[in-house]
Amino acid sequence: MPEVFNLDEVGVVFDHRYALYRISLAFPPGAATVVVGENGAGKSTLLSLLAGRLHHHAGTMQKNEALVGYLGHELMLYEDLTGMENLAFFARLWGRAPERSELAEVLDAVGLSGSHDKVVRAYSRGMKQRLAVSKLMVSNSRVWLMDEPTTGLDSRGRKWLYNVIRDAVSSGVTVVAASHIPAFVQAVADRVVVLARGRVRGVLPRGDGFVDQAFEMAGEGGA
């Protein structure tokens, strides 16, 4: 199968400065790639580029025809609607019209049972994060881009998220996530991309010690 994304010498410029510089990466289908790096290393920029929210200024980027779902720092929820109404709305944006029972199953699965008809404004930060993840679960997307998806989740919520991602990858979904949490990398990554100062410092396959090695690399010369 073709790569989901293929970047060749890609550069992204902000304010006359490279945020990403000469990035050459291929993202295989049906695998979980986790991007690590210190603050300012370019993780969010890379995710936004893959999501089509940014344009590159150098190099080439190829993308296959798979639909892409994006979960960024901004959760893009309608706070005056209920959790159920939010999920139904976003499902329709993907061209789906699931029954309420199906949406209820998803909300229950993400730990929001009992809060289906509560307005999102009354949700905690962790509940909002769970609802945002549920949008990916009801989409038609076969590629999930997730920027720090554990934000706002407690230890129980993080373990839940690990299972969601592993189940999605097992079903053929491609996941590209940015994270600063070693436990997240250990739980879900098939490989790790290490960024530092907008450059690829290394690509590590899953293996013994790969998490410690990745974070050591990320801390050396990172921005």
Second form
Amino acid sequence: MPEVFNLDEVGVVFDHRYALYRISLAFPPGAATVVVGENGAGKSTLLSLLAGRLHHHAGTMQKNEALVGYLGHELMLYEDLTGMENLAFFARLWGRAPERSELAEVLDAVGLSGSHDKVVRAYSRGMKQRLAVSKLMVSNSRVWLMDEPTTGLDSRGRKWLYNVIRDAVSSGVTVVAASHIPAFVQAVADRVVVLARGRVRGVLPRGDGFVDQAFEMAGEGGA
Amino acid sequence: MKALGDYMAVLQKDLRLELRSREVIYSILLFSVLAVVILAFGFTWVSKNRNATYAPGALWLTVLFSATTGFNRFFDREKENAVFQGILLTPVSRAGLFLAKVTAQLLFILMTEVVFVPLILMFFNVGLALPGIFLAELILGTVAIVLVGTLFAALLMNARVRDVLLPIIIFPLSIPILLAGIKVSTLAFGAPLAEDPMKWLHFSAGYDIILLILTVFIFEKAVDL
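Next up, the form predicted in complex with the partner chain in place of the form predicted alone?
Below is the entire complex, every chain and molecule, led by the chain shown above.
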């Protein structure tokens, strides 16, 4: 199977300066890649680029998957719709027409049972994050891009998210996530891409001590 | 079929949100009623015998200004949480999305016109000699303003000076439809002009068709740039 994304010497410019510089990376299908790096290293820029929210200014980028799901810092939810209405709306845009019972199962599975019909404005940050993850779950996309997906989640929520991601990867979904949390990397990553100042510092496959090594390379110290 | 499904999904969502908050309709309504009252005072205070001359201009300026007020409010809720970006990251039909936005905005403005158009007739003390033609022109003119306004409100959503830019773009593009609207309204209010209102109705319909094709095309291209 071809790589989901293939980047060759890709550069992205912000304010006359490279936010990503000469990035060459390939993302294999059915694997979880976690991008680590300090603040400003280019993690979010890389994910936005893969999602199609940004254009590259140098190099070539090949995308072999048309439908890509994206979970960013902004959760892209309607605050004045209920959780159920948000989920049903986005499922329809993804070309699906799930029954209310199916959506209710998804909302229950992400820990929002009892809150289906509350408007999102009344949700806590963690609940909104769970709802945003459920949008990926009802999409048709086989690629999930997740920028700091543990934001707002408590430790139970984080463990839940690790399981969601591992289940998705087991079913063939390709996950590319950005995180600065070692436990997240340890739990979900099949490989780690280390970014520093917009450049690729290294790509590490899963193995003994790969998390500590990745964070040391990124300049963040160990777990 | 996907485009139709997306159109229905976006339209239903927009109507549901508006039904819940009524922000857009109330802001258009409030602005338009105030505008009618101020224009009525401005034009009818001194020369009461020229009301029929001023009423068409007052009507179309109110339609244009109040619609422009609504465009920004309408897209504010899409800006919150970057949800419009979220929609564009799905495989949504761009044409379906745009036309749903146009339909929702058109419905909101037509609903407010039901209130402020009778106010204009009342304040300016004019009657409707050609109600069918007047109604047709009112709808065609509003469609043109909504097509242009929705396109640029969507494209300028994240611009810092959006509130200034939007009228600067919408007003010049609305001049042809304003001229047609004022002509037809003048005739509909019973002014003795030797002109055929159908000629201006046809012009407005043609202008709407051209705008429809252009705005859908530009929206589809521009949102994916």
